[in-house]
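One chain is shown next in structure tokens, namely the form predicted on its own.
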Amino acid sequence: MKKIISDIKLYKHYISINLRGMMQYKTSFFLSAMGQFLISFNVFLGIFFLFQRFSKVEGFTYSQVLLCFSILLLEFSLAESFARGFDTFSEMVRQGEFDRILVRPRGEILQVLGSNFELTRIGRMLQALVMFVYGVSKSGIDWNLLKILTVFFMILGGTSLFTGLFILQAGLCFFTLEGLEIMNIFTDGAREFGKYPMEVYGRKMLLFTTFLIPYSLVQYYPLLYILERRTSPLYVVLPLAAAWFLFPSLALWKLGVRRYTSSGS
């Protein structure tokens, strides 16, 4: 218990150091945050113009799609903000910086997590919140405690899922030294195709995103419950099941650490 408390304090200290460093260049920080807002704004425009021509996509209205996309965008942005160290881990391996991590009296995961924070992603989070508020106001959803819990579990499960993907990407770097660009399909790519409910892409895609990389557990199925297209309380906690993806990701990470040999500097 003392170790957990100590790790939490250290992690908060890492965040504080990164935040103070960013605030030394406030203009750069706010411009970067604005840039992140504008990047995801392009995706929003794609949805907006599509619905200028069509009233529904596979039975989902404009406000319902925005609700779906805003939650997934928030999940991805949170994971990228606080697990950025794993996303840029290949550079750490190539430069031999991971060697120093191994000789320190702290866990490797905690140190990699604390090595980099992308707090400029607050720009994306802001856009996600704006779209979420709009989607909620126009969807006519009758909110109750279970639906609010569903949204909370979606964010928690989705952030865990994307963090697992970043850890998986980092674990592969032990064997390749270079980051695999194909992994961007499952991280940045998911942010793009996740703007629509997974049912839109067909049954095979729905099965893939249910049982292999469980995006649907944090996006499509809980959305059905919020929109009252499903009534089973199971859909409330279903997003938490997506956290299982952390286990194979961590297993690959531990395997990579055991087999790691210095790549030099």
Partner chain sequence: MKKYFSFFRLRFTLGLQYRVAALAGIATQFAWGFMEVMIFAAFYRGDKNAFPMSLSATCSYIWLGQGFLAFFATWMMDNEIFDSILKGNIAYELCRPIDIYNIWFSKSVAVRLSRAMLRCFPILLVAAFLPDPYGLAKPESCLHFFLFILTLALGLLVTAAFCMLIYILTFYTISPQGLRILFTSAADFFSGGVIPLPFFPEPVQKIMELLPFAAMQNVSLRIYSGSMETDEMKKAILLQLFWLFILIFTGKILCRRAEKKITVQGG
Given for the second form:
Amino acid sequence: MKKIISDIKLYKHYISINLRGMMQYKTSFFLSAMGQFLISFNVFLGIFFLFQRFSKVEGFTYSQVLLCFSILLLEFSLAESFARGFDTFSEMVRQGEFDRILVRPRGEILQVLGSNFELTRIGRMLQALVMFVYGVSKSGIDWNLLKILTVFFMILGGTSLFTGLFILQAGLCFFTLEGLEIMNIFTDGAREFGKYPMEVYGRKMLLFTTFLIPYSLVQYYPLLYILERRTSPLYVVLPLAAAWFLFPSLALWKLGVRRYTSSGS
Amino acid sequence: MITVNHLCKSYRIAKRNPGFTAACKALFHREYEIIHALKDVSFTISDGEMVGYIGPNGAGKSSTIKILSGILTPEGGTVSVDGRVPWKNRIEHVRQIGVVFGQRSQLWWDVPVMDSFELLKDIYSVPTPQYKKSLEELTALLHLEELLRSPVRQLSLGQRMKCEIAASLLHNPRILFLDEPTIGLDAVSKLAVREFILQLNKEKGTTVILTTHDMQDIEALASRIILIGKGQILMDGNIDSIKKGSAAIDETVAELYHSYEVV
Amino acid sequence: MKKYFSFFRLRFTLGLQYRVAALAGIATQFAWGFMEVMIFAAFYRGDKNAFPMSLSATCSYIWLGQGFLAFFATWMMDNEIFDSILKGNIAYELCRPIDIYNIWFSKSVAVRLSRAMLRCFPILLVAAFLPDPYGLAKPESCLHFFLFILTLALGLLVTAAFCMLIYILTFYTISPQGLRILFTSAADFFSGGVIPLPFFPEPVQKIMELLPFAAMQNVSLRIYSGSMETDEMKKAILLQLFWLFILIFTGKILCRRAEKKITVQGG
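Return one more block: the form predicted together with the partner chain, after the form predicted on its own shown previously.
Following is the full complex, with the preceding chain placed first.
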């Protein structure tokens, strides 16, 4: 217990030092945040213009798609802000900075998490919020406590899932630095293609994203519940199940650290 | 006390041949070669000793330091540092050691040095009274008063190195590993750093292990030299016994390297 | 010329060395193309009549876009050039008796060419074997294929000339980062990188087709599957030439002025 309190205190200290450092470059911070906004804004424009031409995709309307996209984007940006240290871990390994982490008397995970907190992702979160508000106001959903809880669990489960993916990517750095681009399919790709409900990509993709990398648990199924196409309360807690993904990711990470300490590179 | 016995370590690295045809071939088949970084290395270092660990590039210096600081697990041999096996209980072990990598910074680039120190206090869980005492001592000895309020990126290399060394000592370690601590420093800073290390060793009895290519560092600091080449300890002894008459230390070491055929 | 060829060869060999990286890149682009195809197929199922071009032509557009990503992605810029401007190494390059615009321009083209050569064949080959209409279809005709190659080359040059403007404007701005973000996201959107231009509403599309961005990937990718009329093709190719000329011309003038600025200020 004492250790947990001290870990939390240290993590807060890490965040504060990251923020203080960032505030030294206000212009750069502002521009990066704007850049983050613009990248996702292009994706939004793509959806907007397609829906000028088409009224529905697989039975989902424009505002419903926006609702789906905004929640996923929020999950992704939250994970990216907090787990940025894992996302950029390949740089840390390349520059030998991981050695520094190993000569300090703290858990590696806490130190990597603390090494980088990326507030510029606020640009994306802002856009996600705007789309969310629009999606909510236009899709005519009858909100109740369970549905609000579902959205909350989606954000929680989704952020855990993406954090898990970043940890997985960092874990792979111990085995290959060259092949890392492939992880973009599952991180940036999910952000990019999570804009439409998973059903759009066909049945096989739905199965894949239910059981292997559980995007659908934080996107498609809870969306069905919110839109009242499904009624079982099981759908409310389903998003939390996506957090199981953290376990294999952490296992690979641990394996990677062991490999690093036995090979030194 | 550090005891190292029959330490062995080897790496497997991919061969990369030059040329277009070789690159195409490597797409399908890759060759590896085994590098023996350490072959049966043994030595003992007592408390409060200052040791210069020298050798040409790729001799196995950094592998040894990595093993002693718990970053690397060896294949064979035993190591005991004050009774601890570094790689077995890493966190307990690193609490008692300080490491300075001369080429890399452990301070946060954009915030005042003081902020980095405060964070290190939390990382090492140093109790406040002890932290204040260490900070006062280090500030006085290294003349840091003026530097603590400025961001690291505004410091000169010499000023930064002083802060780096202070940062590694805030938790009052028993053993200090210094990897190229004077690289790139101007003459004044070099002298200041050397003087501080001597003082630290004399007053606190901190064991210092120094790797460097700068032989003046060795001459000024280390009473004992361990020379490693091709993964083996070639020589372990007193600095004066190596020096032949009035020859400069650089020539002496160069001659040593040649006589052992390690370069 | 021989100099450029050996540079190209060097880049290509370097690319081959990192085989895992190349394979990972190909897999990523393939996944990207596949997901895009699935999205458009879903919209097609919903309302066939609202589709501005055939589904098969849309899929070919997507696969070619992935195959030649390195040709047209404005965000793939040469960090060496940015560094040389920001850190002042450019002073050395100015000492040499070469035209800095020409050398950077040909270097950019060579880098894009070598990257695309390494990646396009596996992607396009697999895409060609995908079931109709989801894969890469055959070109409309021999003439269309010839025009595709021609406009592909023109598009590459326009993209490189556009990136040159961004490099050079770095001299004139205090915040190259912001400039870069703004230009690349605008280019991605207006060139048809997010959705192909025919999918935009008619009035918007009419304006977009006149912009320099439409002279990048849009022309060749649409000509390949015959989704442009003869008149449209003529107009599009002329516009490509026009924009190529304007971009290079402005780039060269700005470059010369920047060079003067550096020599006066001493870097």
